[in-house]
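Shown next as structure tokens: one chain only, the form predicted on its own.
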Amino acid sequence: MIASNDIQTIKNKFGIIGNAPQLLHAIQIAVQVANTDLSVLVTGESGAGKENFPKIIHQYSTRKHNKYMVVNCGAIPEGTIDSELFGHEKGSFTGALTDRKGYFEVADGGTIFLDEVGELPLSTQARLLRVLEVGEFIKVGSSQVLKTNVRVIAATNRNLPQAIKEGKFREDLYYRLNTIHIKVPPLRERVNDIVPLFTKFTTEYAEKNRRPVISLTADAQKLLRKCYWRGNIRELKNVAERLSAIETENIIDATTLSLYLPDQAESTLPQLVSKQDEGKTFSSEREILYTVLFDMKKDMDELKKTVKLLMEQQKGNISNVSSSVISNETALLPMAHAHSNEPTEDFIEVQEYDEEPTLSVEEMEKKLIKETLEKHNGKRNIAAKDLGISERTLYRKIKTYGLE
């Protein structure tokens, strides 16, 4: 075990901010596994800060002081990528003027970092393999079988898995790659760290920009950490830095944050969706609030066309009205005002009303927030729990139409 101030110091070394335990065990398994010579696989979402533990493991290897590349195997198209990494001769293909040394060829001895190794191609892989396996590679257009020494590791955030079964992906390769295999946990599973990474972002941008640091209420800290944050630490750095560009305040409440916050529809308004629309899927919590708001304002066209064939029906304009089309449910209007003692006439007078305008869909969406909002005493968390979307959501709904 690394002692905790060790851990520290490391953190300090590599701008790591945090501390959960899913990451404290991954920089213990990147120092423990940084003397060897196998290889690594690093996993995680987008944005996690996967990159940092290649960089953890060569520095504290004994090749440290040999070259450490990074490869963005997604970057690099099909057509070069093995050049790239093997090298290739001269004449071996259209514009190869010169013979070239590859990543592997240059970084002998030291680390490669291949990032999204997930994106390699399929031929591609099989040359990987091979130098993982005994240390050979030909160069592009050679016979040459040229030897290296050098330490890989690999970070993907594929599912590796899936990709075999489809067959993106080599099933020997990925035994070969994950030899030790160190999962970077997302954003949102470190939720204590994210408001200390939040004001780590700030601080540096104010720093950099010589603006003043801003700060956020309890209540936008709170904000904060419910968040997805499907970007991870990227996409929470995009957040600190915008709300630094553009704010003026330099305290930021929920209402504020709520602004510069990405929409979450899948974790937020599952309740909204009938079963009717389970084979759909939706981009946004406005798109699902809509799709209701639609259907409701359906339903109320059918039931006052119901009940104007009734009351047609009931001063004998209409001699017979299918019962088909007349729901079970309206049917049962004058069926039930049978049992009172007034007459039916009134009732059908009452009933009587003239065609509303139609609302647009803002209209209703803001009709809809109000009517909740006063059931509820204005109380937000309770009404965004109705209306089934996040409190943050509410906020920016209730700011956008005035509602405050």
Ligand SMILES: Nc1ncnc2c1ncn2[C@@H]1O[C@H](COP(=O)(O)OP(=O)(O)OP(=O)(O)O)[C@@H](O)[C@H]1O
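Here, rigid core means the biggest group of C-alpha atoms that superpose within 1.5 Å across both forms. Positions refer to the first chain, counted from 1. Computed from a prediction, not measured in an experiment: that's the story for all the values here. What changes on going to the form predicted in complex with the named molecule:
- The Cα position of T372 differs by 2 Å or more between the two forms after fitting on the rigid core.
- I382: CA moves 2 Å or more between the two forms after rigid-core fitting.
- Once both forms are fitted on their core, a CA shift of 2 Å or more is seen for I398 between the two forms.
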The other form holds:
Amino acid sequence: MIASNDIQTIKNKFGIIGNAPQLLHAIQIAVQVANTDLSVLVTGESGAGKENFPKIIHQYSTRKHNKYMVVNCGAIPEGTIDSELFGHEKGSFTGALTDRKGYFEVADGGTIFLDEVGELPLSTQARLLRVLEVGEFIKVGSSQVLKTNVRVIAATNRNLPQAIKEGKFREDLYYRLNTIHIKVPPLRERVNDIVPLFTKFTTEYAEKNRRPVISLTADAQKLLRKCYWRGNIRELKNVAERLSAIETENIIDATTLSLYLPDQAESTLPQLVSKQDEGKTFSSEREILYTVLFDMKKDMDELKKTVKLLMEQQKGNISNVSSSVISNETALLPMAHAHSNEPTEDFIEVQEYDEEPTLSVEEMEKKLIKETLEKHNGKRNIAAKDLGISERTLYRKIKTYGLE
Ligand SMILES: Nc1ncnc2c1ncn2[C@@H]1O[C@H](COP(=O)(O)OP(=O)(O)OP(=O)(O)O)[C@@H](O)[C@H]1O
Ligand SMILES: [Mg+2]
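Instead of the form predicted on its own shown above, give the structure for the form predicted in complex with the named molecule, please.
Once more the chain from above appears, this time first in line as the rest of the complex follows.
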């Protein structure tokens, strides 16, 4: 057990704000296991602060004078990741003009942080398992077994048990990485940390840009604490910095603050998941968004069908509408119009809607990706984060949809 003033020292050293018991517990575990060689898996939502933990572990271990390497598994193309991690021999593939050392060779004696480990291709997962189990690896194009002594810390915001079920992640590797599990709590589960974090970011901004520090009214603080914070601390930081940069008043009330907060519809998304969806597991909130969108689209299609039938019925073309095509909810609205004095106006609007091209799932996804890329001026890493997918998945989709 580490004394609480030692935890405070660590928090100061790594710029960690917050007093939530789950956060303090996570720091406690990191320090406790630092001096072992056990693999550690850090999980938590995007922007929750996972990257602090491998740093703490390395710094508090006997490896601290050796290399600490961060590998973003989601950003390395599938074709080169084995060579990046384990090296290759000259001539092992087109473009391999010289021998190359991989990270596991370079970081011998140190620590490797495998960020976004859930994005590793299955073939690389097999190689990684071998290094973790026996400390051995083979360079791409070689047959010589090499030894290394590397401490591995991995992180992911993906639901790995779900990825295992889908056949995308090896179960044996999961257990091997998960020897020690550090769970970083999402911001919404540590609401008392929200205002102190916000203050840290606005103060830092003010100091850096020589501006007066802004402060929040009680109502604004309440609003900040109520937000869903899908992007966690990263999103909070973004709001704090935008507000500091744009607002000229030093005291910010709830109305002004609300202009900078994420879209509440998006923030409350998980609550949109209905009872019938409860059995489903979603690997990301983006997936929930898609599900909700598709359900809405299905409802819309049904509504359009109903309206069409009713219009035809009104014109006298159909004498008997089958009740099976009219669901209870969708029947209510057009029926009311059918008996009103102005029967056609609203129907005309719906008819116009009917002529709009209906987007397929792929087209919707393409549109979403295109817009997100535009929003971030083509910056793929930021767009990928915003979309809740890995950079590699984004690269693949950009290629597939010809968005280059
Ligand atoms: N406790 C904290 N106090 C202050 N700042 C923090 C804290 N935790 C994280 N941050 C800051 O929040 C931002 C996001 O943290 P980080 O990059 O560790 O998120 P992450 O969990 O790795 O997210 P992702 O899964 O998207 O990679 C960083 O700018 C980091 O410095
Ligand atoms: Mg990260």
